[in-house]
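Only one chain is included here, represented as structure tokens and corresponding to the form predicted alone.
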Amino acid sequence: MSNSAFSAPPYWAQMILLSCLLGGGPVVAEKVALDPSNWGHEAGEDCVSCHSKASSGLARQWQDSAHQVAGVNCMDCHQADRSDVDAIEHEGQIIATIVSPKDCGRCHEKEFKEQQGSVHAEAFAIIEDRLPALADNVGGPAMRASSCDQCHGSRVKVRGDGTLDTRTWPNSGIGRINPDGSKGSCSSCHGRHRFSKAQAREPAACVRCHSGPDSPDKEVYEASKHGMIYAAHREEMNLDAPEWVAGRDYTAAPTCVTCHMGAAGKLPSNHDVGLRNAWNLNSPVSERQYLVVFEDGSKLELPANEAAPKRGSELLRPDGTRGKVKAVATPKRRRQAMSMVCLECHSKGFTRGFMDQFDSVVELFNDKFGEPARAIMAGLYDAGLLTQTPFDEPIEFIYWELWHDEGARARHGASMMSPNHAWWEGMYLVGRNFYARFLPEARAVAAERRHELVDGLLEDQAPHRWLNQPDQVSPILGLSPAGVR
């Protein structure tokens, strides 16, 4: 990373102006978008008062939430219309049991923007082809309900009589498909009914799904410095404040919502949990990728190796429509975004020093074992020795967890300061993987093409050189070349 990247006001300047063009704004409290007059719904109190008897615990929530200060009740935000796909009479109100981000959009209209154009709100339908082959295939289809979709969302459907499918709902998946059309789960961050921010912004919030082999974001965190510092000052954290910015109402540690969305200095927040990521991690190959911002506010990335489209051009959008460009930030300004947050506590030098290690795993990842094994993966399917069937041969699991479990494991680790989990639960466990079970099971599919499909592909690569040297001497004996007879 060049020192450009740290420069003045200007840099500042831009970096602003760019969160303003992604949905951010000024790093002040948002006010709500709808007038407090429509408030108040009349027949809210009646909803009080039975669900304090019949789910007392639910209304208690409520009652301890911002949104009864304000006098926001039950009906406020439940009320429906009769032409809703899961409109449902109740004690004599139209109403839907699911609570939207549309809905919650009525009144928190930036956020929601915000968020409808997030990685977030895409988090089902990312993962939407890949569901049928491993939760379907490999589990059982009543894994999908209880698992992915807890975490990715579902597409919740609606039955007949107006109540929801349980194959698709009770679901607070950040992605789910809501019926009015809408992308995600609000409370998924800021459980109902109480919506806190200060729930939101515990790091727990996060690691309800971001745990786990493919994204052991909870695992790293805990074991980093970042989340040694949380733990020993959480009473610190001011997490109940109305606004929380960064080096000015909390210092003593940063959580999930610090790096990823929330306002540090002179950066906004901003409901796009992805906005400042320069890579994408969860990949068979990370790349460094662009952020394409269109004119109705949903969003694309595109790799950094493809030119990037200038405003105000045309572009195919991931449902397949074209949409005018409004913004592009390069994975550069991303990058200079997230180094925004760390510059709040850490020195240039510091940061630099850091994202430039990060960046080196990433790229070590890639050129000795993602590429190479993507590559290898390619040529036997190619070549007609692997069935298109996914999962129904060992070495698609071997390369699965190669990429998917322990490559993230080494990169995210890398990405937030456990050296722990950049080694001996990532990297390492990578490279004996790569050496002693896929190469060994990609070579056996090859059969006689060995060397045209796998071997060759690795003979004339640096970081697999060590392989044809044979007289080194295995630290496994403990042993060193000067003290061999």
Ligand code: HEC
Contents of the next structure:
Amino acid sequence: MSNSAFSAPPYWAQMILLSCLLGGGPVVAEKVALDPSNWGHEAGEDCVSCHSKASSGLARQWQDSAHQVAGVNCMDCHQADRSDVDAIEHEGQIIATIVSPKDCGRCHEKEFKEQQGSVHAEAFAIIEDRLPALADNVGGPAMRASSCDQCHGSRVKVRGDGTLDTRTWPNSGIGRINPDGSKGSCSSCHGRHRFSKAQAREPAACVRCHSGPDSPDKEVYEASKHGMIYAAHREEMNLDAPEWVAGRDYTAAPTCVTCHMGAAGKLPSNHDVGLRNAWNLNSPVSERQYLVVFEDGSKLELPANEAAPKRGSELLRPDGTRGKVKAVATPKRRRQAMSMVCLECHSKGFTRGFMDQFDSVVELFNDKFGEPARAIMAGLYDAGLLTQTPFDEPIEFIYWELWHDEGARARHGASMMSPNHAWWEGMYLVGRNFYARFLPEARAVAAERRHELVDGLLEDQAPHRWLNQPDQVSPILGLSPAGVR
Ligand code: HEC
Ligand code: HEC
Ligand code: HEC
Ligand code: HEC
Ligand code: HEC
Ligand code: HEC
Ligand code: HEC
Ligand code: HEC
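If the one shown is the form predicted alone, what is the structure of the form predicted in complex with this ligand?
After this comes the whole thing, all chains and molecules, with the earlier chain placed first.
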């Protein structure tokens, strides 16, 4: 990241950035797209009165919600059309159990539009072809429903009688494909039936999914200074406020939402959590990415080493359809948006310095480990020394853990201020894996072609030159230099 990338963009550019890509219009937008004459379904009272006995907990939660206060009842959300695939007849009414983002979008158009096309909404679609190898082979089909689907979502199947297939429901996965074709689930973050925004502002709304070896954001956040201050000053966070603009409504500490979705100064809030991310951090090699927004609202991320598509041009999308480009956010712009959040509480120099440190860790991972390891794996596959079947050979697990777990942890740690995850839980394990597991296993697989397929690829690379310094002695292993010799 060059320094010029950081300096404030001209006013007009900021406005285009903000209005086209970061939510549009003023920080405080129209709250609900419909006027109240569209809700308060007369059959709703029966639902409430009976459900105050049948599963009374959820009716009580609705009683305590903003929806109840505004007069939005059970039927306003659960009503369905007889022609909907998941419509069921229930106590004389046609209802559906699933209330999809599209249903919420009747009233919450802004949030619905931002959420559709976001990385979250695509979380099932982009892993669907990888499920057989990971979930079914390594685990077993039963694992899908209780693990992957709970976080990523499922393709919900409806049985002939309108009931939902238990192999695919319940879950409130973030990219679930709903019977009406819409993607995701608003109750991933907004627990039902309160649907509270205060609750969703808490880190806890995110960490159910964002924790563990490959996306350790819970652990990273808690270990960061931000997590430390949040824990100490939670009551100053003003989580119940109607508006929640960092720097104005609260200053104690940022939460996940502050940095990835929340309003900060002039930056509006947005339900697309990916907008402000310049890199992809959970990939074998990280790339800086353009965000392409199409006329129809869908989005696509493209590596920044390719030419940026032009506004108004047509582009072939992964699903085979063509889309007209409405706007393109460069990685630089996306970084500027993220930095605008930091600037509410930190100085420019501090923020720039932090971002430089973070970017250097990603570049180090790429150059030293990610790219060579990927090239070595590609060589072994091309030479027919590994089968194409994923996870049937030890090195495939070793390589997977190198980038997907340890490498992701190092990059997440550096991006979100946990020195522990950047090094001990991250890059230290990457290095240990690379030198002590991956390379020895790759050499064994390559056998007599080990120089051509493995060591030859590292020979001229500066980061690995230390291996050829036999006299470099240090007391690091707890032995005196004499003991090492
Ligand atoms: C006379 C009592 C009664 C009334 C009225 C009633 N329900 Fe129910 N409802 C139940 C009971 C009992 C169950 C649990 C049935 C079961 O276990 O399958 C249920 C189940 C449900 C389910 C879950 C279905 C599933 O897939 O598991 C939904 C959603 C629901 N009701 C919504 C409504 C709505 C909306 C209304 C208003 C139109 C309503 N209910 C009216 C008693 C009632
Ligand atoms: C703001 C919209 C909204 C309102 C109002 C609402 N629901 Fe729901 N309800 C949902 C959503 C979303 C789900 C989750 C379904 C899914 O996506 O899997 C749900 C799920 C359910 C379920 C099945 C899940 C479970 O936990 O058992 C029942 C039963 C239910 N609702 C009943 C009711 C009743 C009764 C009322 C009125 C007191 C009501 N709902 C009001 C949105 C709503
Ligand atoms: C605890 C929640 C959780 C579970 C369970 C889970 N994932 Fe994920 N997965 C995530 C999160 C969060 C990310 C995003 C990581 C990031 O970008 O930082 C992710 C990322 C991925 C990616 C990388 C996607 C990309 O961006 O290319 C794949 C592939 C994947 N998961 C597959 C699976 C499969 C298959 C399963 C089940 C065997 C599974 N996941 C189970 C939460 C989960
Ligand atoms: C990734 C978590 C997440 C998901 C998924 C999510 N929301 Fe939200 N939502 C939030 C957070 C966090 C806030 C509070 C934002 C703030 O105040 O900065 C919020 C706020 C809201 C608000 C209040 C807006 C206001 O200005 O008062 C509405 C309405 C809303 N969400 C609707 C939805 C709908 C509809 C969906 C599904 C299309 C959805 N949300 C999905 C996290 C989420
Ligand atoms: C029929 C219209 C309608 C539908 C459908 C609807 N809502 Fe709402 N929603 C409202 C109204 C009205 C409010 C109150 C607005 C206010 O307080 O200014 C509200 C408020 C909210 C809030 C803010 C709550 C708070 O703490 O202030 C959230 C979050 C939310 N809705 C989410 C959802 C989700 C998720 C769905 C779908 C499961 C949904 N809504 C469906 C009309 C609707
Ligand atoms: C129900 C599970 C779930 C919840 C809750 C959830 N996420 Fe995610 N999130 C995911 C998965 C799965 C992915 C990976 C999606 C993909 O790669 O398409 C992801 C991806 C992301 C990304 C990466 C975007 C990118 O550029 O690749 C960010 C940032 C993120 N989530 C932030 C949040 C925040 C902030 C919250 C809470 C307000 C949250 N998430 C709540 C499951 C979840
Ligand atoms: C102080 C701001 C800040 C806080 C707080 C924060 N993040 Fe991040 N997060 C970042 C930055 C900066 C990046 C790297 C952005 C980039 O790619 O340029 C990032 C990256 C991520 C990614 C990786 C996206 C990818 O490209 O794979 C995920 C997922 C994520 N954050 C989720 C979370 C969750 C969940 C929390 C709360 C537990 C959280 N973040 C708290 C600033 C923050
Ligand atoms: C709502 C206010 C707020 C926002 C927004 C915020 N921070 Fe912080 N940050 C703090 C506070 C408070 C501390 C603790 C101050 C201290 O004692 O060092 C802190 C500490 C830090 C530290 C540790 C400093 C040290 O000396 O150990 C880093 C690094 C950091 N923030 C980076 C960022 C970055 C990068 C962003 C934007 C992506 C950001 N912060 C956004 C409030 C904020």
